[in-house]
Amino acid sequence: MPTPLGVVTGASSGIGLELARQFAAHDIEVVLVAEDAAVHTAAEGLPRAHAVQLDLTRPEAVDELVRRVVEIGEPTALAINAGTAIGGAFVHDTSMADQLAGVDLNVRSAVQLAKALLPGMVDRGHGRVLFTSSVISVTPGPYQAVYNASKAFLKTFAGAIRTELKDTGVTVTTLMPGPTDTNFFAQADMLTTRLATSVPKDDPAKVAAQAFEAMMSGRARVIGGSPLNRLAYLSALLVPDRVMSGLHTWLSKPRPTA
């Protein structure tokens, strides 16, 4: 029987990186992307791992992944996990290029990926997929409208194709952790937030824990990290937009440095 191969995008650090070493600690054989060289040093530290060092806001790119995966083996989980945030203000304090950025990594590449690769997983009866949403994917995010945006396609996304899926052995799990103790913050430049300074983060390996598990359980969800994640979430749901987008923007709103 082949080695289980695994792929998991946005693997050179926080949620990704800790996916791929729940692979390898698993005994999955693992393909680590990401756009940065940092996946390479990622990947030295696991058995069977490969390093693919790929910008996957480019469909070539994308295209390229797909290629080197199938260089490799017939993958049999697949982590799409990739994703970028952009703070601030969408009108004046971003730019289009990173905004159109943003929904071409947290969206565009998802889709793509997933084309290609799930009908191998259907057609070889066996499978498992997930995709990190978020517990913000149901509320509205001012100061980071693109990337709330972006994690409720991925949260509707992932539950559309689930129900095609059914019976045919591939299974696709939602991801959807709170605020987490990764370098998103600094590379969204939401370092001076509310949401960044005074509001608990989540062990990234336990996160990835939760998911792994879900998803080789073929779960439909997993809410990750502290129970407060399922609270907020929940809470999410019931409250009113506009008042989740008046917290939202306490949250989210850059503020003045001393």
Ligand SMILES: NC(=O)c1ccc[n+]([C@@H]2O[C@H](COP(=O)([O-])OP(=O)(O)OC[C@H]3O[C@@H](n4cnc5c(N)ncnc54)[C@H](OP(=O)(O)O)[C@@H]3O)[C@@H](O)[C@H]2O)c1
The other form holds:
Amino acid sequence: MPTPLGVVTGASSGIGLELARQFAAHDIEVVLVAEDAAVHTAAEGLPRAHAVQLDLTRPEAVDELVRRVVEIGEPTALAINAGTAIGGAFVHDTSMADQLAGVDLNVRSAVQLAKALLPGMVDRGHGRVLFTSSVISVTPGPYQAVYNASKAFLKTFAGAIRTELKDTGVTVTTLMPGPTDTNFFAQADMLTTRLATSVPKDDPAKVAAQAFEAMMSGRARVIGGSPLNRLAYLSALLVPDRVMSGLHTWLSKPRPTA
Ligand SMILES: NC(=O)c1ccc[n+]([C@@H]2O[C@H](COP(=O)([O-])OP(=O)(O)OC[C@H]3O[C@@H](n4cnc5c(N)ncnc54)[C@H](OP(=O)(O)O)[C@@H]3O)[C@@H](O)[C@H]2O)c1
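Okay, that is the form predicted on its own; can I get the form predicted in complex with this ligand now?
Everything in the complex follows now, all chains and molecules, and the chain you saw is the first one.
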């Protein structure tokens, strides 16, 4: 069994920071990755933790991350968690640059990192991989259209690789959180939405603990947070898209500030 080493992207705050804390609490060396300098402070608070500050929207930064990880050791667990949303109407309220940066982070960097690090895990016959998708991965997402589409991508991508890697010793788990109390809504400029103001939020520490347990047990998926998230996810599978789109609009459409 290789020496345990975890890697968590989006580890400076929210679910990712709590995932990194899970690794540390289980005495596993961990690499924390995020864009801003706060990742250094986050890593300083944990034993045997390394901070890597990179903007993962850039392909060359993902290459650099892979180099830095391999210098530290052979990863046994990889949580591909960094993700952002861009709130607002696709045509009128958002820029091309912001939308494409969302695709670059949520989708392209996830594929690039998996493509670079999973072959080594397979060669070594051991690995635990987690992708952070969302309960909204099965719902069209008016006012965060690209975000929901990116989470749908991650859900099917993770499920596909999981099947391909059956019997290799490498497992792939999809994390589907519901609304969680993190920087997500502020970062997405969604603070005026009902989703931000009026929907109960889960504790990211609870979501991360559930995710860590599922990942290390090799489970296919985990719906994070409260049992209501499971209900919301299962309902979305049954309810027609036009109904879910209407509900999503009600929750996610920006509202005028007073
Ligand atoms: N909160 C929710 O309600 C919710 C629900 C379902 C799914 N999720 C998913 O959960 C994951 C974690 O989000 P969160 O809720 O924990 O939000 P968060 O607290 O805002 O965390 C996002 C993390 O991603 C990092 N990040 C953002 N842009 C980056 C970039 N260009 N390069 C590298 N790192 C970058 C951030 O670091 P910097 O601050 O340094 O940029 C931060 O560490 C995301 O994939 C999100 O889509 C969240």
